[in-house]
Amino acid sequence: MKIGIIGGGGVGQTLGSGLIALGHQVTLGIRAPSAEELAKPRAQGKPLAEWVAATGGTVATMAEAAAGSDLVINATHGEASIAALSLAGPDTLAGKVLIDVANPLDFSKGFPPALSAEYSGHTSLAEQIQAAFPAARVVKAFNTIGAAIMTNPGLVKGEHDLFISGNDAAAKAVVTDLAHALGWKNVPDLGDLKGARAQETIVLVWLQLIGTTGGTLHNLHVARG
C-alpha cells in the first residue's frame, strides 16, 4: 500500500519506518522538502535525509504525499493539523482513510499540558478534521501512546490496548488490520468519532505517567469482568 504521512517529526518517522518494514511504500510530507530542509534535525527525530537513507522512504510536499497515497496519516502537531491537512489538499484526501494520530495539546503553562480549549469539551481534533474534510474517512488511532510503542507494542510487557474510533466501519477495519500487522493484539473500538474525545483525554494520563515514572514505555489496558 502507498501511505502518505503528513509530518516529518519523530512520530511520522517512526510510523514510516515501521510501515516500510512491513513492505508499504511511505512518503513523508513536509512544507518545503529542499535539500537544506532535509539536512536539518527534526523534532524528536533525525534529519530527514538520514531517515530516507536508512529506510528507503521518500519525502515530498504535503500535497504530493497525500496525492500519491492510498492511505494518509496525520502526524502533525495537533494545533496545526487542520492547516497542514489543508496544504495536503481536500480533493486529495477525499475517499481516503485518514488516520489522525495527533493530539491538540497546550503546553503554554508547562508540563503536563492541557487539551487545547478549541478541541476540548463536546468535540475533538478528529471530529474537527472530519468536519473540515467531510469526504475523508477519518479514524482516530495511535494517539494514546509514545512513538516507539506505535510500531513495537512488545516494548510494553503484558496486555495493553490501541484504541480506535471513526464513523466509517470499513475504514476502521483497514486501520485495525494495519495495527495487527504492526503487532497490536488488542484494538478496542470506541465507536464513532465521538470516541476521539476520550482518546485525546487518555493521552493526558499517559503524559502524567511520564512525570511520575520518568519513562515513556507504558500504556493502558481495559480489563473486562
Second form
There are 2 protein chains.
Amino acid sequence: MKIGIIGGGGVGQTLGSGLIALGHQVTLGIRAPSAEELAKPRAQGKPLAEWVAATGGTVATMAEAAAGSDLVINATHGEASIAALSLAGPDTLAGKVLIDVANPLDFSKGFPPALSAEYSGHTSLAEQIQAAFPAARVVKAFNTIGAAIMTNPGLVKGEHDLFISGNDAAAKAVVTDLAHALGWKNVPDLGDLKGARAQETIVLVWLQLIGTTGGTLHNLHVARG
Amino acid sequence: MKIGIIGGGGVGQTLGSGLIALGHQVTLGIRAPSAEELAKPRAQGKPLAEWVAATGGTVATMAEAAAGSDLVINATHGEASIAALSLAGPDTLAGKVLIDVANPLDFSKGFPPALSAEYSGHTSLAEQIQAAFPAARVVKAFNTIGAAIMTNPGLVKGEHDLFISGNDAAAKAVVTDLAHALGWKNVPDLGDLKGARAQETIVLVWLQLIGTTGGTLHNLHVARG
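For comparison with the form predicted alone, would you give the structure of this protein in the form predicted in complex with another copy of the chain?
In what comes next, the whole complex appears, and the chain from above leads the way.
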C-alpha cells in the first residue's frame, strides 16, 4: 500500500519505518522538504535525510504525500492538525482512510498536560477532523501510546490493547488489519468517532504513568468479566 | 474502622456493604435521614431502610456520618460533591483520610458524558476538593469502575487495576490496604493529586466500553515493558 504520513517528527518517522518494514511505500509529508530542511536536526526523531537513507522512504510536501497515497496518517501535533491536513489538500483526502494519531495536548501549564479545551469535552480532535474533511474516512488509532510501542507492541509484556474508533466500518477493518500486521493482537473498537473522546483521554493516563514510573513502556489492557 | 460515606446512592450503598462485610462500621450520610426518606425508592441502589436491614449499617446526616468516623468517603455526584462535603462539615474532615470516589460527569448532551469543564483540564474534582478542605487527606480512588467491581474485583477476570493518587503518602497507604482487603491485587499509584486528572478521565473509557459492549464488567490493567 502507498501510505502518506503527514508530519515528519518522531511519531511519523517511527510509524513510517514500521510500515516500510511491512513492505509498504511510505512518504512523509512536511511543510517545506528542501535539502536544508532534510539535513536539520529535529527535536524528536532523526534528521529526515538520515531517515530516508535508513528506510528507503521518501519525503515530500504534505500535499504530495497525501495525493500519492492510498491511506493517509495524521502524525502532526493535535493543535496544528487541521491546518496541516488543509495544506495536504481536502480533495486528496476524499474517500481515503485517514488514521488520526494526534492528541490535542495543551502543555501551557507544564506537566501533566491537559487536553486542549477546544478539542475536548463534548468533542474530540478526531471528530473535528472528520467535520473539516467530511469525505475522508477518519479512524482514530495509535494515539494512546508512544511511537516505539505503536510499531513494536512486543516492547510491552502481556496482553495490551490498541484502541480504535471511527464512523466507517470498512475503514476500521483496514486499520485493524494494519495493526495486526504490526503485531497488535487486541484492537478493541470504541464505536463511532465519539469513541475518540475516550481515546484522546487515554494518552493522559499513559503520560501520567511516565511521570510516576519514569519509563515509557506501558500500555492499557481491557480486562473483562 | 468507623467509616462515614457521604451519599446514599448505589455507589455509597455498595461500598458500604462491602466495607461492612470486612468488619467495618459504616454510616451513610444523606441530607435528610427521615423515616420517609429511608423508605423511598431510589434511582440507584435500594431504599435505605432495606440497606440498613440487610447490612446492619446506619444512616445519618452527612455531618453525623463525617463526625463519627475515622475515614470518610465521598460518594456523591461529582458536580454536587463540594456542596455535600461542606454540609458534612469542614472541621470534621480535618486530619481524616477522605476517599474521593466521585466523577464530575456532564450528561447535559447525553451519552457519552464529558467531564465537567469546571473540574477538568488543568484541574480535577479531587484537587478542588483538596483545595476546599485543605486539612483533609484526600485520596482519589475507586472512581474508575462501577460500584459492583469496587467491592468485588473478582467480577472481572485476569489482572486489572485500582488507580489511586493523593498528596499524603500515609493516607494512600491506608486506602491501598483497604483496597487489598477488598480483593484488589494491583493498586497503581498515579502520584500526587494531579494524578486524579488522569483518573477522572479513565471513567470515560469505562463508560465508552459499556456503550460498545453493552456490559459493565470490565476494567483496565497497566501492562508494562
